[in-house]
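Here we start with a single chain on its own, the form predicted on its own, put down as structure tokens.
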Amino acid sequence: MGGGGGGSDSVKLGFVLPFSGTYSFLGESIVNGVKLRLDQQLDGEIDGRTVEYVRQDTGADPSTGASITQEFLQSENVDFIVGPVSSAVAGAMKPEIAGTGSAIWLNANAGNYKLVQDNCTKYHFRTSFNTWQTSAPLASFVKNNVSDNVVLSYANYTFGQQSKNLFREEFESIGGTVVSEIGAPLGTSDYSSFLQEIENSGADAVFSFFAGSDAVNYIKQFSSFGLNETMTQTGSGFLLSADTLQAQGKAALGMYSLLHYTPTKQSDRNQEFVDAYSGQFDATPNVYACQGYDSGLAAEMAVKEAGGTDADTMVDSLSGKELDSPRGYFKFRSSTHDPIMDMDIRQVVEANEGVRNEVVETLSKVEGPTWGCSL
């Protein structure tokens, strides 16, 4: 099956993203990134075809995401689905996209590796990351540079559980010791009991996954509790990201994290992106904006290489291809359509604006498992 289409002279993108609630800022950042590439830098056209958009709000509800996807595919005849943010929403969307086979799915955030493990579909291209990439590769750095023993602390839901499990698996495989693990409910405001457990673990370092307001509260309380003086905090990059770091402030100083995009990354390509984004939106781009921008790059490549919007031809046009991403090296892996990409290990340092992430090491062309997917 192939051929979605907003008409022979147009390319239509459907944003299936949260525009209300906790994750609305993430959804808007992804849209900004897409439009920076397609509207501002390509003047609203790809290969002579006018770019059109439709958008609807998923919130964080999987059934809403599935119904919007169905509507976009069957009534709006979109060529690309861009989104979602939540992995649970992505899981509900996948059967709709795989079954219809009429559009390319540019997954601009949902990192759940099971999207690839369970019935992977050729129409799914991840312009973001998978859970393994933002957790497991940090294990060697921690073991070799920080400590050979850690305690795991995490937001106790699917993505947090995957992150700590994948880090643990890699850390133990290279001889590290996990002395304990502590899960906290999403939306925890008082971490004191969890921090006491971390202190009692006797570990020299911590690996964590928290994001958003949870990351802000956890990091500020970690330092207020005095643990930053006795233990080294490490974690997935969402723990110390551009959208949380200023609120975390000096409480985050010295902490390490791993992520695929860092706005302070020193490269001409990234500086060009940062300047363009800041000029258009009066804000520093975050990782979600980069994922949106790369979704725009992927749509551009797919249409140009395919000479149109036939979905199956566009699949062949993207599989195994590289994007000129601000994040660094980026290639769609042929067997899974997940990215092979550079990953940055960062440390929080003082800066004129307060604090910022400084890249201390870049891991080149990080792949990870295929989880049995062979497209």
Contents of the next structure:
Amino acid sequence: MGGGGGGSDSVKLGFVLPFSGTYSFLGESIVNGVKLRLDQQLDGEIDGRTVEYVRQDTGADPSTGASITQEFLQSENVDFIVGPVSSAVAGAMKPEIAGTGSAIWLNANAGNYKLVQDNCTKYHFRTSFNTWQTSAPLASFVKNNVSDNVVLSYANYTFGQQSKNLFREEFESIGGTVVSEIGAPLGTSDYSSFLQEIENSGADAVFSFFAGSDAVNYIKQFSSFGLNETMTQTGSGFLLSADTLQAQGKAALGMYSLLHYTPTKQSDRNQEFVDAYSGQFDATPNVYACQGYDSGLAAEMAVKEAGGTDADTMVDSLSGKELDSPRGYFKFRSSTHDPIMDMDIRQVVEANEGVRNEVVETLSKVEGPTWGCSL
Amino acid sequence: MVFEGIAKTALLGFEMGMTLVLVTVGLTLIFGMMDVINFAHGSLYMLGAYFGLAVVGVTGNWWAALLVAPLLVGLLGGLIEYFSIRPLYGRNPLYHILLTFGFAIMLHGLVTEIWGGQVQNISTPAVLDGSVDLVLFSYPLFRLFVLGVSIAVTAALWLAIRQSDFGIVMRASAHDSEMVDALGTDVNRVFTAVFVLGAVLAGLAGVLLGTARAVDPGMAASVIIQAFAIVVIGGLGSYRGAVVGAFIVGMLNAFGPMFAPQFTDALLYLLMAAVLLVKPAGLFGNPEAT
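Swap state to the form predicted together with the partner chain from the form predicted on its own:
Below: every chain and molecule of the assembly, starting with the one above.
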């Protein structure tokens, strides 16, 4: 067991992230964000303790994620687990972390609200978002500004289903009508026949969840079939995010989406972050980079406030605390350890080179349900 | 209204089917001739899209990409066949499966290393942008262009296999390569030519569909599954089978969401299972060949 790493003179972070496959770009962005805060801005030290890292590739496989987590907790003695990207991997990691209770889990992407609903654990802190936050709050904007009827279209897997269900509940509770819903298999490359069904629904607006290449394929085809002329496309922010928007280009013009981080957000804090990030990595930060950066901020705050790396003390020093996040207001909710945060409603507009998201409205301090969790 | 919807969906299905033909024909010809199950075929399709992206990046000309990218993929296919697949002819087919599977993994890694995992996009050439009014409904011009190219290539290839000298040698080699060899034709060169042809077609499909859709490293995996399903439905090694199989799967993809949007994926496998139960060698497969 060596010298019981995580001792008084070091802080150890274990990255449980995808570094290969479809989500490798997300994993790298999260690592970049963490390192921007801890290595560049803090010179690799928190409160006099040297920051160390270990990393292993989860791919998108839950059992790999669980076994890496176990190894990091038991032989590497990490103080923080950062990751994963996939909600399915997060589900497999949770019992390992809750059972061991020796490290803080900074969940830097997995949004599945059920992580909080089923046996929530105090060691889990979400530096990302939960599904409810990236879907339901858009409902009142759509109802008031776009249309009182929608058709739902979504990538047919857990996260897509959660997003459309949570939007639907909210939209119907404020008097909106969901005309119909159309799920497309994850990884569909030709959406034309699904688009035909969307058109047939006769709705005036669409709410969607798609991400990555699905989002690009869906949006490009939506516009090439002329649906953008008769319906207004809205959706979770992953539909139109920094990692897909350039590829979507002008096909995305005019569409609305909701997300907790927008690189073009006009604030001093964000501008400082964007400058630092693009100076270091020669790329514009995306939402994953921001989630990584906020994980770095959380690790820094936990160690400083706790005066060490004892997991239970660090839990108390993060719970209910605010972070100085580039995304805007951010506070770890005491009851769930999910963030209470500002959410941006953005519209895609033309920019010098292609298109960009412009913040239309910021919803402040969005909380959402606690799903019975009371930490 | 209902009629228009059905007509449009039928055209969608026809288009999806014909574009799938470009990918599956190479796969089936290579199997039919050489008994090689080429797992790297989807990766060659992906490379077509990435080479297209690169050529557009350098020249700014989409038509140059349409011409150059498939040839580059063909060249690479030829090198792969000559240096790695050829030495394994006549051995247990498992060697080819492992080898081409290895290539698929390597090419995925290479593409991610060079272009990154982020989704990219090839812009539609201005002259093919917009839509055409087809009386009952309007349809994107670029998709009609892709449909036209697919029909032309499929027909030309059909004629070539049926009518040309090379086609006769091809069919003969597929039937009995030792005899063709004994009659003085270098079968190895025929095999390389067929492999290059298959790679060129995959590359062409990559440029066309990469433009209509998105370019990302995951595109290889998503196409290869459909392509194998089509080849199994149509009958391994049968050109006619590949065309008919692709047509059926295209229609399934188009009409599936109308009746059972939740089960579109499952329908493909159900169809495959149904065909295999009735005709174990596929619709046009030769039972003695397997």
